[in-house]
Structures are given as C-alpha cells and as structure tokens.
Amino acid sequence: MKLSVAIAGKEAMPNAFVVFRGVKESIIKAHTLGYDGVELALKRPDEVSKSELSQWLRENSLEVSAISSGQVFAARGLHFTDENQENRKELYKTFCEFIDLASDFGGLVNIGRTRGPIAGRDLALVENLFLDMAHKVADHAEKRGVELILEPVNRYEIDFLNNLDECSAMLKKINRKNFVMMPDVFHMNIEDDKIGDSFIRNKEYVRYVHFADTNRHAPGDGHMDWKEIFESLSSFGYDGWTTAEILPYPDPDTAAKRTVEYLRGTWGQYYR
C-alpha cells in the first residue's frame, strides 16, 4: 500500500476536509514527513498549474494519489443529481477538466458529496439523474484513461449512497470498468455493518481508501479497529492508496505526523 495525505490550495473553504493548505508548501511537508503522495482537493481545475505541480512533485519525489471533488459541491453547489440544466452543464465541464488533469496526475477522480442528495425527491428520478451524468463523465474518463472513484458518505452529510453495499449496487447499474469505489473508514464506522466484512464483501470495487479514526482525527487517536481494517484489505490483496482525510487536530503538522508514525510504525508491514 501507499500512503497519501489530503491537501488543498490556500483559498480552500475553512471546512474542507484537508490536512494542509497551500499546494507547494503541502507537497514539501508531505515529503518531509514520509508520505508517498498527496490527494488534491480542488474547487476548480485551474487552481493548480500543471507545470508547477509537476515540478513540485518531482522535486519532492511524490505522486498525486487522486483528485477530490468535494469542494465542487460544498463551495459551488454543483452535483450529479441537480435537475437544473445549466448547473449540469457546468458540473460536466468541471469534471471533464478534472479528468484531463488526472490523466497527467494520479489517474483517479473522486465523487463524494458531489453525487448530490435525494432531498425528498422520488428515488427513481434521483438515480436517473445520477446515472445520466455518471455515464457522460465516464465516457470522457475512458478516453483519457482515468478512473472515477465513488465514495459512500454517511447519512449526516448526505442522504444518497451511504454505505458500501449501496455503492456497489449503484456501480453494478453503472456497469463501467472505469467506475469504481473509494471507501472511507470514518463513514464506514457509521454506516456499514462491520468494516472488515463490508470491505471483503465489496472487494470487487475497492480501488482507493480514505483513512481517519472514529473521531475523524489521525489514525490511532480514536477507537477504530485498525487490525480488522488492515487484515481485511490484505486478505484480498489490496495494494492501492490509503489517504489520510482527517481533521487537522490539534494542528496540521501534528495530525500529519501522528498519522505517519502510527501507520508506518504500528502497521508498517502493510506499506511498501
């Protein structure tokens, strides 16, 4: 497995789930602490310069693990289940640009809360809106060699696709090779019956994993059963990214350092 940390630009919203802010500074810190990569949380694709990003990554021997789209929903209000046609056009354009960026950096684009809510509407309508946009962005991603990673998110943040079983059922409906899953153990701790069993039951789609403890602090700072998590992932040969998407508590540097020390230390046998 490889270890990454969620970062954003300096202009990211205060409530963005990232550890570090400022792309260049974050990449330097991630390298210094011993991470393998960074996950980029962006509102818009043009927040980063491709040439500068490439240089900063090269100088610090890091990769982009994935591009996260949560701020597209939180800051811009765009989502897959929106009925407004102009908003749908804007979302499609944004995702195509994310996909183009990911074709050079990481090859993965996250769909978390950007999938949109049910919000009291007929479920069939919501699913059709989601599937329509999912196929459109998957078409573009296929041309660019990029995978889309759908993230189950707990009910307190959104009311659509909350656990791994629901997400797998939707992925079966989408039925695209480049549409897979991004479990987050923080959300799984709320929504899934048993984290290890759920990982194994849905292993077909598991492509990328978010790590946080039960309190959304650094791994090791809560009561998450990390033995169960690592044993279940290793049971089906998972060797992808594990990315810290945690609250920067008590401060970003301490949170990021605790994450590395705990995962590289206690669970170091699972990392390359």
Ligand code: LER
The other form holds:
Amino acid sequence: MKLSVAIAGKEAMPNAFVVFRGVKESIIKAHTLGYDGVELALKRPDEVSKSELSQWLRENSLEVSAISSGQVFAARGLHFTDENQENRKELYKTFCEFIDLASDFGGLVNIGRTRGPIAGRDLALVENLFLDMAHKVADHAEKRGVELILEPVNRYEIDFLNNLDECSAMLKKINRKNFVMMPDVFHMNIEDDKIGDSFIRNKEYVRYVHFADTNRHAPGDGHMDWKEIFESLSSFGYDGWTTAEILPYPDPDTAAKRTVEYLRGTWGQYYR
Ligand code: LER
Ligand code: MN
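Same protein, different condition: the form predicted alone was shown, now please give the form predicted in complex with the named molecule.
Complete assembly follows, chain above in first position.
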C-alpha cells in the first residue's frame, strides 16, 4: 500500500478536511515526513499551475494520489443532484477540468459531498439527477483514462449514499468501468456494520481508501480497529493508496508525523 496525505491551497476554507495548506509547502512537508503522495483538495481546477505542480512533485519524489472535490460543494455549493441547470453546467465544467488535471496527476477524481443531498426530495428524482451527471462526467473521464471514486459519507454531513452497500448499489446502477469507490474508515465507523466485513462484501469496487481514527485524528490516536482494517483490505489484495484525511490535531505537523510513525511503524508490513 502507499501512503498519502490530504492537502489544499492556501485559500481553502477553515473547515476543509486537510492536514496542510499551501500546495508547494505541503508537498515539501509530505516528502520530508515520509509520505509517498498528496491528495489535492481543490475548490477550482486552476488553483494550481500544472507546470509548477509537476516541478514540486519531481523535486520531492512525490505523486498526486487523487484530486478531491469536497470544497466544490462546501465552498461553491455545487453538486450532482442540483436541479438548477446553470449550476449543473458549472459543476460539469469543474469536473471536466478536474478530470483533465487528473489525467496528468494521479488519474483519480473523488465524488464525496459533491454528490449532493436528498434534502426531502423524492429519492427517484435525486437518483436520476445523480445518474445523469454521473454518466456525463464518466464519458469525459473515459476519454482521459481517469477513474471517478465515489465516497460513502456519514449521515451528519450528507443524507445520500452513507455506507458501502448503498454506494455499491449505486455503482451497479451506474455500471461504468471507471466509476468505483473510495471508502473512508471514519465514515464507515459511523455507518457500516463491521468495517472488515463491509470492505470484503464491497471489494470489487474498493479503489482508494481514506484513513482517520474514530475521532478523525491521526491513525492510532483513537479506538479504530486497525488490525481489522489492514487484514480485511489485504485479504483481497488491496495495494492502493491509503490517504490520511484527518483533522490537524493538535497541530498539522504533529498530526502528519504521528500518522506516518503509526502506519509505517505498527503496520509497516503493509507498506512495502
Ligand atoms: C468528508 O467528510 C470527506 O470524507 C471527504 O473526503 C468527502 O467530501
Ligand atoms: Mn473522506
């Protein structure tokens, strides 16, 4: 498995779930601390220059693990299940540009809270709005060789697609090769039955994983059953990214350092 950390630009909202801010500084820190990659949480596709990003990654022997889109929802209010046509156009344009960026960096674009809420509407209507946009972005992603990773998110953040089973059912309906899943163990701890069983039941779609402890602090700082997580993931040969998407507690440097020490230390056998 490979280890990554969630980062954002300097202008990211205070509530962005990232450890470091400022893309260049974050890349240097991630490399110094011993990460293999960074996940870029972007509000807008033009927040980073492609040439600078390549240079910083090259200088620090780091990869982009994925582009994440939570800030598109949190900061700009755009989402897949919006009925407003102007907003849908803006969301589609943003996703196409994220996909273009991912075709050079990492090849994966996340859909977390950007799926949008049900918000009291008829579920069939919401699903149709979601499926319509899902196919449009999947068409563009297919041309660019990019995969879309749908993330189950807990009920306190959004009321649509909360656990892995619900997400798999949606992915079956979408039925596109490049539409897969990004489980986040923080959300799974709230929504799924047994984390290990749920990973195994839904293994065909598991493409990328977010790591945090039960309190959303660094792995090892809560009461998550990491043995169950590593054993279930490795039981089906998962060898992809594990990205720390944690609160910067007690401060960003300590949280990022503790993550590396715990995962590469206690669970080092999975990171070779
Ligand atoms: C939000 O809680 C989260 O986990 C993000 O990765 C998705 O927007
Ligand atoms: Mn997440």
